[in-house]
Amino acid sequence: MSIALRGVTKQFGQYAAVENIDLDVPTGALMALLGRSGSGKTTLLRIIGGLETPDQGQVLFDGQDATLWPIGDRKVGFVFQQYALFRHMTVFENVAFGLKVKRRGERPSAPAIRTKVQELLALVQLSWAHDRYPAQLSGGQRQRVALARAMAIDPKVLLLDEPFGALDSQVRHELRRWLRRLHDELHFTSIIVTHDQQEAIEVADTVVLLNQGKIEQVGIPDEIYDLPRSAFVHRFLGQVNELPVLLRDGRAYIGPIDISAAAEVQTGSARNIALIRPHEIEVGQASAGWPATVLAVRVIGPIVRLDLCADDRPIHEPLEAEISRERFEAERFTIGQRVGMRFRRWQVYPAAA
């Protein structure tokens, strides 16, 4: 099922949760709504699912106006952060619940329900747990039960609201990969709400970055990471170093590095900033590039992060560079060492951005 939002606005009192949102979700897509708390992503999900009604605008399912459709007519499955499983029911009974409460004319027979639940438990790799209770399962297993229950009613759209937020890092990583494989196998239309940049980039076909109720940027993960359209997007999607762009004699500089040929800088403005990701800083011999001093060295698995204090820059505002473990093993940078910096890439924005 395809989903389209046209001019969707929702206010709570004087607060605009979402404002004039236009968005298209193609059939079979897995889209991530990404943003900080209060950005409007959960409100948007609830509007799509029928848990909230927009003050203005339309929600279209396969081109039909579904704005006022009741939840039961939307063929939507929900998966929430807190699982919402019935504690007094077994795993089998939890997954079967949505089928058993259907209207008499739509309710499958008991054998059909049993077959359907068994198939779903096999799909989420929990056949062995059919007679267990939620309290006997881990957080990751409970979330897979919640997903199986959502899928039991054969939804055309699956809506996931921070589904992995209550889990530890390793379990989140495993479930992200599992969800992506499951989606590729079943091809249902899915929308996942998250504040985790890595989760959105790893899982989704398309990322929608929201800020204060409005869409900042929509794109495939590589595009939105490599070609941010605003300083907000650039900062939100990973660590950045922020440096002033200095204008002298019609030329633009980051420190002593002339970026005039590559930077789109309004020379009439005295205030621009350059944002540079840590892995976009090359570190080498002090004679090559912008001289700096190593303030800290942190080995983090396959990468090494260096805090660098560049010449002519306050010591309390270090730059962060990121290099491979192999490069570090070869160079062995140490605290207090003089090095030289070069920038592989940067992006310039107005300072007020």
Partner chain sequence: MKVNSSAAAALMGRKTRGVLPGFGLTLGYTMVYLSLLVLIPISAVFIRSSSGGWAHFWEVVTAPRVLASLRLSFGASLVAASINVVFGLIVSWVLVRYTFPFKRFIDGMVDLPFALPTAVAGIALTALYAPNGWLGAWLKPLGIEVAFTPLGIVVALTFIGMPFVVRTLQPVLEELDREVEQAAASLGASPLQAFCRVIFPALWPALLTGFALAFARAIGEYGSVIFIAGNMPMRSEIAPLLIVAKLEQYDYAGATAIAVVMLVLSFAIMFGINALQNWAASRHGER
Given for the second form:
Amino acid sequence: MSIALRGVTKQFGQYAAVENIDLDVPTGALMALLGRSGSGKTTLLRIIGGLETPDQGQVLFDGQDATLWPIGDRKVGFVFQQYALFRHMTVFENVAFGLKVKRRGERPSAPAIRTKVQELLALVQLSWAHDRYPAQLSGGQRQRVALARAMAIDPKVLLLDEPFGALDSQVRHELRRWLRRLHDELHFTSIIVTHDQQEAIEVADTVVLLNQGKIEQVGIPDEIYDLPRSAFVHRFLGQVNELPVLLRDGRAYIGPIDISAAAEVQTGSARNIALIRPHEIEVGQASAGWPATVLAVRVIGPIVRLDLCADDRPIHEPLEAEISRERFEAERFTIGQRVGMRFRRWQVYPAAA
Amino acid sequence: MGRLLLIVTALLFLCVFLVLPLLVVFAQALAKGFEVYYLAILAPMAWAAVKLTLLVAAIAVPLNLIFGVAAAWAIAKFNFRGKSALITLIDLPFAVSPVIAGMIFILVFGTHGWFGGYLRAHHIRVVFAVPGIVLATMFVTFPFIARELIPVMQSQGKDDEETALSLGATGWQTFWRVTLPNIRWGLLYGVLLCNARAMGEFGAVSVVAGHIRGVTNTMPLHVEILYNEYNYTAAFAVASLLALLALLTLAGKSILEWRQPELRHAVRRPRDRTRRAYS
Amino acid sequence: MKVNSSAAAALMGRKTRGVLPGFGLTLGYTMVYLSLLVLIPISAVFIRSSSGGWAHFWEVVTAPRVLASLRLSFGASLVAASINVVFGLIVSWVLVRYTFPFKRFIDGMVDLPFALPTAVAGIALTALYAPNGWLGAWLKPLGIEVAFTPLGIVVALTFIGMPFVVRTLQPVLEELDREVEQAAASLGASPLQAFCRVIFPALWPALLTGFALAFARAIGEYGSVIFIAGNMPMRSEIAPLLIVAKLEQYDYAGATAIAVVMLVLSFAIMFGINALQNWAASRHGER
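What does the same protein look like in the form predicted together with the partner chain, given that the last one was the form predicted on its own?
Now the full complex is given, and it begins with the chain already shown.
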């Protein structure tokens, strides 16, 4: 099922949670709504799921106006961060809940319910746990039960609100990959809310970045990472080094490096900043590039991070560079060493007032 | 040394003010032996009082239970203006003297009260009759269940209910199958406290009852009558039943607190619990 | 009824409800039940007392017997609440900080005054403190008479007020960070200094709240007092008892006048406690 939002606005008192949102979710997409807390991502998800009614605008399901459909009629599977498993029911009863509360005519027979629940538990690899209570399961297992429960009603859309937020990083990683595989197998439309850009990029095929109730950018993960449309998006999607762009004699510089050739430089009186990701800094011999001193070296498995104090820059604002382990093994940078920096890529934005 | 002194002081204080009063009830009740005790308890008037007390509690507690669940649902699951004022109003009966609690129903339903003429014309007795006793009991036990349930429901949030609705459950199905099981211990806790007060209320009931023997005497009133007739053994015998009820209530309360530690300290912390409503 | 349902409708006016059903039903029911059982009957007291006119009201509440009963009720409640603050602090401290046999049992027993019907408490305390009672027999040779004197009233009010102080203090004491005390000790403070300068400042809002709760309960208390008080006009007659006496003489104007004085004071204490708790909460930033 495809979902479309048209001009959706929701106020809480004086505070606009989401403002005039237009968004299309094609059938079978796995879309991530990414943003900080308070960006409106959860409100948007709740509006799609029917847990909130928008003040203005429309929610379309397959082109039909579903704005005021009651939640029970929408066929959405909801998964919450805190699982919201029914504590007094076993895993089996939790998953069967959506089937058992159907109206008499629509309710499957008891054996049919049992078969269906067992299928779902097999799908989430929890067949062994069907008579356990939620309290007896780990966080990751609980979230898989919640997912199975949501899928029991054959939802057209799966809505996941920070589903892995309460789990530790190892389990998060596994569950993300598992969710992605599941989605590829079953092909329902899914929307996942997260504040973790890593998670969004890893799991989704479209990322929607929200900021203060508005959409900053929509795109596939590569695009949004490589071509951020604003400094906000650029900063949000990973580590960045920020350097002022200096204008001298009609040419633009980052430190001593002349960047005038790059087309995107805006000349004029506006102050600009350049954002450079750590892996976009190339570190080499002191003779070439912007001279700098190595302040710190941290080896983190396959990568190595260097803190660099560029000449003419304050020492308490070092730049962070990321190089491969192989390169580090070859060059053997040491603290205090003089090096030269070059920038492989950068992006220039007007500095915020 | 200081520690020992503190413990001894505390225990001595509790002994004088808690243990001795409780012991003296049973000692006096059994002062003339078990036979006299049984006779006092099995006396027809005593039985009538027991039955009336049970009847009053059987009406007042369920009504306050329904109210408590409704109030907690509205307050814990929704935001609306005037919520804090409503919570304060629910606590109001705790600030009213039991005597005044009884008096207000005389003012409304008594011979010279607002509805006195109407009630007399239709031969309905409220004051000096069972309905008055029930009303006064309902008034004094009014806040108990609501104030236990409000924080319990608030702490549980709305996720469970929203999930149930998204899975296609109706409002009633959600309430019966999801909400009620979640709040059952808090509910029981409130019922326990409400029931203890309902069966033990004296001041309010005494004002509206009119002391008609065998008709409007609850157990606490019967204790008073026996006591004022210098029938001490019988008075303490009936009192011992009420003391037993109190001990059972405390035991039940301790068990529930052990099952649900967050219920502890729930008896009398009006503000800090309601404050959570807004955080 | 009409007024209340429209008030409920006004409360429902804003559209941020979410999807859970039953808001109108439950809030409406709450308002109706609250109004019928609590608000309207209480308003009867105020309406009745004003029907006689201000002059009559003043005349009733300044009658010597009424003044004496109010003075006794407030005085005895004040003394009892003060006793409870001192011993309640000790009891809650001991229960929170130390371990000793039967601690759980004793902790549970603290709620006995909540659970024990007041009439039972009244006759039990009377039996204890009567001249031939377990404690009265000891006190009599010392020249201390408790039963049937104002002192007896204080004893009864101390009994019923005690859990309020203990149960208000306990959670605050439990949350009190012991490391702060240890830090004070490591900085050279004596235990007494640590208590006065570190613990007490964190405790006094709860102490004051417990005091106010015990005080408010004591003012209105009836059942546990009347047996032990002696009930002599001008000497050991509490205000609630005087209300009952006036009701029995069908002197509704007199009874409601005293009731109004007590209600106004009780409500004032209640709002004071609310304000205090909110203030303490905002100051300490506790949630």
